[in-house]
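Only one chain is included here, represented as structure tokens and corresponding to the form predicted alone.
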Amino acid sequence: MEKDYTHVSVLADEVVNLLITGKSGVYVDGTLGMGGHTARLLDALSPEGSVLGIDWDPEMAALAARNLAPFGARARIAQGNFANIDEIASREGIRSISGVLFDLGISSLHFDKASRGFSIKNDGPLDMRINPDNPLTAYTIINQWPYEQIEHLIRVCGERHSGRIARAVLDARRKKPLETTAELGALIERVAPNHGEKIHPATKTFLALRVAVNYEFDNLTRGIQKVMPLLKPGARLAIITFHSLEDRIVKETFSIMAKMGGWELVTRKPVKPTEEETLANKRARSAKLRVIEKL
């Protein structure tokens, strides 16, 4: 049988909070994962008010509208990636929006269901893609990458090993591919072990080989541009990221829209979720919001 996965929505309180500066609006949550947002939002606005739920990943959405079933029209659901907001907004009809969240978390289905490739823990193949219909995967990175393109993105994620761990993957690549996770956290650990840090050591380089199969950055900065036009006077732009690389995007975005006029901090500094929910949720722990709004 079909593992039954749940995933905890981080700050829901906080988006809800922050987000809805008028009941009966049209929202987008652009990130729709299992529908956790976008159930908090419609729970809290009037019946005229309506959520658009948009997933990358096929599999999210059908689960999405599964769970969403129950509010009826005032759900609607789409596939596609939040990078390109503006068309999907023009095929449902959608002109003007009352508040936008984006959550760049991966769901706990994306870490837990093995075959997925996105866990350390649990092993599967080298794939990491939000959508099984995107061409590139990590394995494609790890065996066929020259050195200094591997070498180059898990640097710039934070591995101070990035040298090291990306001669030991030519290394071991000249002799067989390297397949699955377990592999590739073997043998990180092998070569760049984390004395005695808490978390794994091939943790960053599992980051950055998710960040470039799925274009996460270039996501990040393009959903941010397509949506600016189609916010309303007084609706708001709300992003939860959960490492610094993102973090460092929004604020440094946000910073430039309030200097250049038209957009102002609801957040001067990110919002992090209370002691109560990371001790319930220990994946909430590096989430960090930050809201601005259109004038």
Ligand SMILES: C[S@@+](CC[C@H](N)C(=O)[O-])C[C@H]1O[C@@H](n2cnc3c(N)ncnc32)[C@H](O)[C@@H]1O
Contents of the next structure:
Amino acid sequence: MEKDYTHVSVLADEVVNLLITGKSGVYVDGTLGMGGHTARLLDALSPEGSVLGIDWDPEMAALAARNLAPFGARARIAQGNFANIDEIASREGIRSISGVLFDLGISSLHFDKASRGFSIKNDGPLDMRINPDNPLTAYTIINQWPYEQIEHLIRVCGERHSGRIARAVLDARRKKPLETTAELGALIERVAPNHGEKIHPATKTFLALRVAVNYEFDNLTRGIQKVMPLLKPGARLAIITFHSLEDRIVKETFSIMAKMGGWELVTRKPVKPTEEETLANKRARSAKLRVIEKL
Ligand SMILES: C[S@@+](CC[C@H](N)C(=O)[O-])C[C@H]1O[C@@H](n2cnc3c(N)ncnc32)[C@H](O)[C@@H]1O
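Okay, that was the form predicted alone. Show me the form predicted in complex with the named molecule next.
Below is the whole assembly, all chains and molecules, this chain first.
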């Protein structure tokens, strides 16, 4: 039997309060996941209000369609990359949007489902593609990229032992390709143990691989650029990030937009989850929400 996967939406009250500026508008949830934030938005909107939910992963889009069925035509679902939000919105006949949400990264289902290859704990193939049609996998990076590229990738994602890890990967793959997440996790633990720290020593390498496989920073930058002309005056863009590299992109881009004119920061400092939320949902610990409004 198919396991029942769950995902608890992060900063959901804050998103509803800060994103909705008109109850009958058309909103876009660019990272639909299982539809948690979309459902909360639809509950708060009037019967005329609607949400277009976009997810790059066809499996998530199908799950969300099932979860959001009770909302009928008020919940529209599209499979695609939010970096192409302009084309997706135009296909759906949407010309002006009242608010857009990006809740970045991957869903709990991605971590929990071993076959997707995102998790150090749940052993699976070195995959990590959000959209399984993409050509690049973590396997290709680990088994084919040259030393310099692997070392650079994991260094920019904050791994201090990037040289040691990249060298160990190249030594190991000379004997046989590295196939699974547990194999890679164990190799990193051997060459770069982080005695006493709470996170697994391979955490930063896994994050770096996921970001590269899904060109996440590029999607984020393009997504923001594409949203800008689609928002109507008074509409807002809300972005939840989960690590400092993507938060820096959002912070700097929003700050440039505000300086350019025509945009106002709604959150001068990022909104963070309450202690109560982080106790109830570990994944929320590193979340930061930033919101900007079109004037
Ligand atoms: C953190 S989860 C969203 C959870 C959702 N807000 C909820 O409450 O259930 C992020 C989702 O965004 C999707 N995603 C990641 N990058 C994407 C992109 N570039 N375009 C569209 N969806 C993307 C992932 O497949 C994942 O389902």
